[in-house]
Each structure stands twice: as structure tokens, then as C-alpha cells.
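This document starts with one chain, in the form predicted alone, laid out as C-alpha cells.
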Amino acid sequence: MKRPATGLSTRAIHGTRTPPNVGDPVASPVYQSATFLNPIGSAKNLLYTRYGNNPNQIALGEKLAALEGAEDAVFLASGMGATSLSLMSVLSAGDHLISSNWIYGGTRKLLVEEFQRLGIAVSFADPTRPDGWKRHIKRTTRAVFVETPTNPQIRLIDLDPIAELCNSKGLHLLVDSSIASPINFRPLEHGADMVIHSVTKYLNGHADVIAGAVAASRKVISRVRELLKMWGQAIDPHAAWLIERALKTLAVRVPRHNSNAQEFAEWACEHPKISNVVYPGLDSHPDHGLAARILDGYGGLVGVTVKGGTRAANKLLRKLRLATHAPSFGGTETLVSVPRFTSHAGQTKKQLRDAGIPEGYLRISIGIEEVQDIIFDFARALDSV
């Protein structure tokens, strides 16, 4: 009998481990050590936690690589660290990067301010334009960066035509897939060269670790590892152990986020005090057709605009008892954030409008509580608005 392909949940739990021996621990131990015994006369197999090759770090990379269908993966100290080093692994001074205009505010700040200082030029493409990517290509262009689904507008970008363009021009395609997680979407299957995660979000999923990750070919990851050593981006062994433990339930948690968010979004659409709901699982979403074609689940993020703008939204936030007003997303608990104060803080009113963030817009990370309890909490809070 032909052995079936290993499922995502099995990969998340077991990775690519070798057959265990009698006496091996069932739960992975924490290798809480900065350094390890060195071989004599050679640098081969040198283990040093700052190098990102502590046994906990290695095991974690193997699991994510298995989940994403990549040759290798490496974990870093934050999602921004993963974005920075992945881009730096393919760009140098004098190079040009094309970025989607729909990106996290912190990433935009990195590209506009720090990359300019490093001599890397950046152009921003409008994903809604058919020629939005091609028209920005220059002789010095080396890579394209895309975030999908996007934060906080929850828009989708079709990677297939972008990957085809990048392949024809010899460009690297880097994709931030933090919002989807490999349970809902795997960018490498759509032609991406590198997939980036803020591990703080769904991969860890318990709001207790800050980390990032990159999955790609062995050649690319080896370059990221070299940068990791120089820029000090290694995660500590205990954080790696916590993430590996959390990964074991990823394929169980994410479907619950998906179903809860779908039911919440459908309820919110009918509420008289909510003027607009943004969720890829709704027919009204501008990218619903694309989402239905490429995603295995619509995710746990829902955007709502409260009638009455900022003042009304603030009243709602003060009355919530189950949901927590806090940044980040992807945890087991329901979180609500105001993007103009978090992901897009410091932007002008025009910039916020252009980014699809009107006054009264809230990004809700639907947790895995009972969905009726989440709905009741918001319904009661909205009664006060």
C-alpha cells in the first residue's frame, strides 16, 4: 500500500523526526544552554545558540519547513526581524525593491526609512492595477515583497501572476503570510521564493512569545542564518520550545478561528450599529472569489466599522468584557485593536483613508472561545453606543 502524504496536523506535531529510541522523551526537552561541546580541529557541527542551531531551534525550523513545503526554515527574534533579514538576504546597496502598497505600517517604515538609509530603493505598487508590478521594474530591481492577506484591511493578492512575472525577470518573490498561517495558505505552492511569518501570531498563538520565521530553499536560508549571526536575531531555547509546543495544536486552533470569525462576521453584517464588515469569507468582500480559490480557510481577522466613528468605537471598547483591547492577533483569546493607533500609527487622515481605515474601524482577532460568547460580548457593548 502506498503511504499517504503526511497531513498538516501530523507535520505540525512530528515534523520530520527520525524514529525514536526506547527511553527517548515524548515531549521535547529544553536545551537551555548557550553553548555546546565543540569538535576538535574543525568548525563543522559547531552548535551555538546565537547561531540559531541549538537543538530546539533546529527542530522548530524542520517543522515549519515541513508545514510550508520548504527545504529549510529559520526562526528569528521577531516578525520584523524576519522581514528585515529575509529582504537583506537578497538585496544590497544600489538594488531596487518593489513592494505591495498594502503592507503593515511597521514594514512600510522599515522600507521607507531604513532601506533608504542603506541605499536600497523602494517602489510601491498598487495591487489593484493589472500592470501594477511590471511598470515598476528597473534594471536594478532584485525582489518583490507582498503581504497577503493584508493587515488590517484583510485584502487578498493573487500570487500566481506575480510569481510568473518574477520568474521571467529573475526576481525573488517574498511573501508575508502571517495572517493566513500554513494551515490556510502556503505561498511557496503559488510560486513564492520565501515565506515570512510573525510567529507571535498564529504559529505560536498564545500571546506569550515574540518571534519571526522565514521558510525557503536551503541556499536562501543559509544566507539568512549568516545575517542572523551578525545581527543577533536568534530566539532563546525556551521560546523555541514554547513555539514548538504551540505548533502541535496549530491545525486544530486555526480551523476554530476560521469558523468563529465566519459566524461573527455574518452576525456583524446584520447589526444596525455596524456600517461595514470586512471578512474574506463574506460574498461582499472584494476578494471573496480569490479567497475561495486559494485559501483553505478565511482566517480569524474581521474588520468592522462602527457607526458614529471614533467616539462610538471608543464607547464600544470600554464596554467589552470578554474581548480585550490590545494589539497583535492570532491568539486563543479575542483581541480588538484600533489600527490608526497600532499598525498605522502616525499616518495622516488621508493616508488612513487611502489605506481603507476609516474612523471607527476596528480590527478584531477572533479567538477560539465559544463564538456565541464573543457575539454576546459585542452585542452588549454595542447596546451602549
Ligand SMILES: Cc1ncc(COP(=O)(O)O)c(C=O)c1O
Second form
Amino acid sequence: MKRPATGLSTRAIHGTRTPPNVGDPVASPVYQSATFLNPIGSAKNLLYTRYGNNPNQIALGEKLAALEGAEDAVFLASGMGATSLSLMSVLSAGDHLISSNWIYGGTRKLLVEEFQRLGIAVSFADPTRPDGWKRHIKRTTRAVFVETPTNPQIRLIDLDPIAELCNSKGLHLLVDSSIASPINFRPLEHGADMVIHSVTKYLNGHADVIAGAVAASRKVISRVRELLKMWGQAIDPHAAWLIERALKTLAVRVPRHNSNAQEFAEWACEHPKISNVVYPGLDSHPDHGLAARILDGYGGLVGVTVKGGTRAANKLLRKLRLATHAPSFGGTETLVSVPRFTSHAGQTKKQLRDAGIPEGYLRISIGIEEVQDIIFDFARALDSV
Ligand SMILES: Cc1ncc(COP(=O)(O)O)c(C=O)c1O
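Could you output the structure for the form predicted together with the ligand, given that the previous block was the form predicted alone?
To see the whole picture, the full complex is given below, headed by that same chain.
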């Protein structure tokens, strides 16, 4: 009998592991070792944890590659590390990058301050314009960087036409897919060359590890590995082990985030003290049609604008008991953040307006608690506003 392709849940649990031998541990051990016994007279198979080839690091890469449908993947010390090194693997001084205008504030800072300092020019494209990407292409353009779904307005970008353009012009297409996770969306299936994750978010999902990852072709990942060694971006073995464990439940956690967020968003739409709700699973979302076509789930992030601006939003935050006022997203527990003071801190009023972040806007990372408890927490807190 021909073996069917394994499902995402099976891949998240087993990766590419072959059946163990009698006496082997069922759960992988932690190889908390900086270095390994070296072959004599050869530079081959040199294992050293900073090189990213410790068994925990390797097992993790194989699992993510299987989930994203990539040839290879590598884990790094943070999401920012993954973004920096994946871009640096295809760009050099004198090159030009086109980035979406809708990106995480930390990434924008990296591109505007560090990349420009290193001689890499960056243009920001407006994803709402049909010619938004093409009009920025120059002789020196090498790559396009996109985040989808976006942070914090949870917009969706259609990758297929961008991939077609990149293909015709020989440009690399890099996609930060941290918000979707491979359970909801797999950018390589839509023509992307590299997928970037802040593993800190859904992939690890327990708010206890900072990490990043890149999935791509073998050739590209081998270049990222070279950079990883030189820029010192390897993930610690214990963090790798925690992530490998967390990945086993990814395909169970993400659908629960999706359904909780949908129910919460529908409830929030009816609340008289909330003026606007942003969630791709709502008919009112500007990208609902696209989301329905390309996503397997609408995700766990919900944006709400509280009537009364910053003062009202702060009052609400002080009254929450279950949800925690903290940056980041994708963990089992519900978190609320105010993007103008976290991911987009320090941006000008115009930049905040362009990013669609009004006063009183809260980004809520809906956890996997009982949704009725999350709703009750917000309903009670809103009573005091
Ligand atoms: C979309 C996105 N990409 C990348 C990052 C950076 O990830 P990390 O904090 O793991 O470096 C973040 C952090 O919030 C993010 O929201």
C-alpha cells in the first residue's frame, strides 16, 4: 500500500524521525553540550553548537522544513536574527531591497537604520497599490520582503502576483509568516523563496523562549548557516528542545486560537464601547475575501479600537484580570498590547496613521483559555470605561 503524505499534525509531532530502536527514548534528549567528539584528521562532521548543528538544532530544522514544505530550515536566536540573516544571505552593499510598508516596527528599524548604514538601500512599497511593487524595481534590486498577515493591523497580502513579478525579474521573495504559522498559511506554496518566523510567537507558543527560524531551499539555508556561525546567532540546545516539544501541539493549539479569536471578534463587534474590530475572519475586514481564499485559519490576533482613545484604553487595561498587558503574541495565554507603545514605539504620527494604528487601538493575542472567560474579562473591564 502506498503511504499517503503525512498530515501537518503528524509532521509537527514526528518531524522526519525514523522509527526508534528498542531502548531509544521516546522524547528527544537535550544535548546540552557546546562541543562534540571530533573525527581525527578531518574537518568533516565537526559538531559545535554555535555552528547550529547540535542534534537538537538539527531535529528542529527538519521539523519546520516538513511543516513549511521546504527543503531545509534553520533556527536562530530570535525572530530579528532570522530576519537579519535571511536578508543578509541575499543582499550585499550596493543592493536594493523592496519592503512592504506594513511590517513589524523592529524590522523597519533594522531596514532603515542598520541596512542603510551597511549600504543596502531600501524602498517601502504600498501593498494597496496594484503597481506598488513594480514601480520600485531598480537595476540594483535583489529582493522583496513582505510580512503577511501584518502586525498590528492584521492585513493580508496576496503573494501570488508578487511571486510572479519576482520570478520574472529574478528577485528573491522573503516572507515573515510569524502571525500565520504553517498551520494557517504556507508561503512557499504561493511562490515565496524564504519563510521567516519569530518562533517566539506561535511555533513555540508558550511565551517562554525567544527564537527565530528560516525555511527555504538547501542552497539558501546553507548560506544562512554560514552567516549564523559568523554572526553568532545559534539557538541554545535547551531552547531548541523546548520548541521541539511545543511544536508537537502546534496543530492543536492554532485551530483553538483561530476559533477563540473568531468568537471574541464577533462578540467585540457588538460591544457599544468598541468603535472598530479588525479580524480577517469578519466580513467587514478589508481582506476577508483574500483571507478566505488563501488561509486555512484566520489566526489568533484581534485588533480593537476602544472609544475614548488612549485614556479609555488605559482604563480598560488596568481592569483586566485574565488577559495580561504584555508585548508579543502567539502564546497559550491572552495578551494585550498597545502597538503605539510597543512594536511601533517611536514612530511619527504619520507613520502610525499609515500603519493604521489609531489612538485606543489594542492588539489582542487571543489565547487558548475558555473563550467565555476571555470575553467575560473584557466585558467586565469595559464596564469600568
Ligand atoms: C511579525 C514579527 N516578526 C518578527 C518579530 C521579531 O521577533 P523576535 O521578538 O522573536 O525577535 C516580531 C516581534 O514581535 C514580529 O511581530
